[in-house]
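One chain comes next, on its own, written out as structure tokens in the form predicted on its own.
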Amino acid sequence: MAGVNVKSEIKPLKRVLLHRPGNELLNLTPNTLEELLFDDIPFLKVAQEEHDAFAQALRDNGVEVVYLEDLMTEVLDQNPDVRETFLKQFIEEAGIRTDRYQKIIFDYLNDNYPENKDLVLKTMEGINLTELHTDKSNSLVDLVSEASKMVVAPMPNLYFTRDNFAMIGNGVSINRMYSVTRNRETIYGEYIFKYHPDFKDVPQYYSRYNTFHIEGGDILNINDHVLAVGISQRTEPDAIDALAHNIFNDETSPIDTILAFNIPNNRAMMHLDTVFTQIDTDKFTIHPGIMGPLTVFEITPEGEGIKVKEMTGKLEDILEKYVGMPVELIPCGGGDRIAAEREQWNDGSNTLCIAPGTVCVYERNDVTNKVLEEKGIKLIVIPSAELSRGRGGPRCMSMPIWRED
């Protein structure tokens, strides 16, 4: 199953991306949360169980599961000449800006993870001072170095596989992000859609060389015909006018109409959605917060550029003209505020759709499921006490890579 297509929030799941949590979570510190976006460490053996029973729900719904870590070891086995080039990008990326250190840090990866899987978790896990074994009387740095120091940091929020990559239609954005810590991610999608055989051919919508940050929690497939994107704490109106104007020049794109949506700039409203997704023909899960007013830009193409037009309304008036249908939005919390803003902050509106009205969602949210249960929508219910820690739900930690047209 070459290539991309995803041209629906909830035509049936066939093929998704995900990150099994490993070791870079125990590479978490109190110190380090805030520079890393957690609010809290995950028992890193709970949620590898908890995200397995995820991969296997799905396994069980007939979704094909690949790992965003396999496929780049595929890049690398397959490529052999490009470990190196791989390996030097990394340690820079990583912020390893001197020649000694460079070529310690090269040398270590190259010389003890002979093996690319091991080579691509090890870049995940991160790089502590003591597994280095520098001499330290040649340098000034490392003598006044904590003995427990990252010298290259985690990357804790990958098995949040939606935000470094998109799928729109039948291409990808590649997603330059808001934060330094997680804009090292998108390495993986440079390569995977550079020389894996599976997605080398994919049209590229976005670099994660642009200036402007995006995120794949802002991109929603509506239809086949209209994309939905976030203006929002991670997503700046710059890329959304970068976007249109790639999608609008691809004449194998069937989007003419691309809606920005402007949600309010905080960390409990980071990402579109975080405020709604659609989990049936006629129904949506939304932030109790958004129900009122609403702006929403229309981008369409014209000429060889894009047109814009404000559009202000209810959230349910402006979806109900592009999905074609009336449509029912369904509160996260059932309306009630403490459940709401409780449930919300453990992404109880950030559901993934595999097939119109079947939702994978968090145990933990129970309040919202039985709301959910009650509108006739069959639930696929995954254990959540430490994957909610990363704040982000099940459509956060997916990257549907084919669904059925």
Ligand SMILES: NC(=[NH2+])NCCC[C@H](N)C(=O)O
Second form
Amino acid sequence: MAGVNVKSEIKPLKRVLLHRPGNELLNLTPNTLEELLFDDIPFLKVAQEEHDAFAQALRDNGVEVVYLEDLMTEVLDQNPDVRETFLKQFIEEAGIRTDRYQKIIFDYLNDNYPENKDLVLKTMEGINLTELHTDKSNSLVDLVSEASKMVVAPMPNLYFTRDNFAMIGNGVSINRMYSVTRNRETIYGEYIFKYHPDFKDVPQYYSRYNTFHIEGGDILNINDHVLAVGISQRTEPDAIDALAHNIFNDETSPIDTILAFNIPNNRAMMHLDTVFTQIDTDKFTIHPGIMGPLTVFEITPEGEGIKVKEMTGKLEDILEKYVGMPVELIPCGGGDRIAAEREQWNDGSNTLCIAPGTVCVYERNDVTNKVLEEKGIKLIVIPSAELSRGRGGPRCMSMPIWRED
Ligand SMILES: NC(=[NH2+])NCCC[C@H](N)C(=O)O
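Could you please show the structure of the form predicted in complex with this ligand, as a counterpart to the form predicted on its own just displayed?
First the chain shown before, then all remaining chains and molecules of the complex.
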């Protein structure tokens, strides 16, 4: 199955991209949590068991699961000369500036990780200074560095595959991320969409080298011609303007409307998908906390450029216009304020729809889950004690590659 096809949030999911959390989580420390966008340190063994349960639940429901680490390994296996280019770029982007250290790290990775899969996983894990066995007598830096220090930082947010590149119809947005730590993650997307036989011909609507940031958690495919994008902590309006131009200029894309949802700018609601996701043809989950401040803008093509108009009226009515039928908004936490805030924090609104009316949810959000069941939604419930510590749910942990039309 070459290419990508995601023209909906809910049509039957056929192929999805995940990343199994790995040793990068072992390199989280209390002092680095904030910078690395975690709120606690997950217990890796259990996080992996939970993630495997997630992958298996998807497979049991007819979804093919592919892993980011495997796609990147295939790129390196099929293009032996790319290994060196990738490593050099990876080291540069890891902030290693001196020639001496660039060479030490290149040799360390290249010599100790001959298998491409091991190499890819190691780039995700990060490198501790103690691994490098440098001769401390000939460099002041080495001598004064703390005994154990990450010379190459880990990328613990990789298991949120939703964010660093996002499928839009038959194209992809390779994102420029909001944070330094996450911007490094998009290097895998750059190589996969340049070299992997399944993905190298996919039209690209955004580049990781752009100035303005945008993340996949803000991008929702409402249907083949309407896209919703959040204006949030992670996504700037300028990025949406640029994305809109590129999509409207792609003659093969049927998208003629982009709805920009302006949501509050804070960590709890970092992306649109933390407060709003589609779960059925006429149903969306929503965090009641956004209903007041939310404004929606409609972006359409005009001549060579775009036209922007602020929408007025209730969200249900705005959505009805684009979805083509009356819609129901189901509040996270069943409308109870404390339950809504608690469960939104643990991604109660962040569901992954695998077919209309069938969604994957975290077990811990039992108030929201009960409400969804009462509304006739079929739930695929996955364990979530450790995975949720990274602040992302089933939608954040998955990037659909193919949905049925
Ligand atoms: N699509 C999402 N809501 N992703 C959640 C990402 C969580 C991650 N720790 C971050 O702060 O970036």
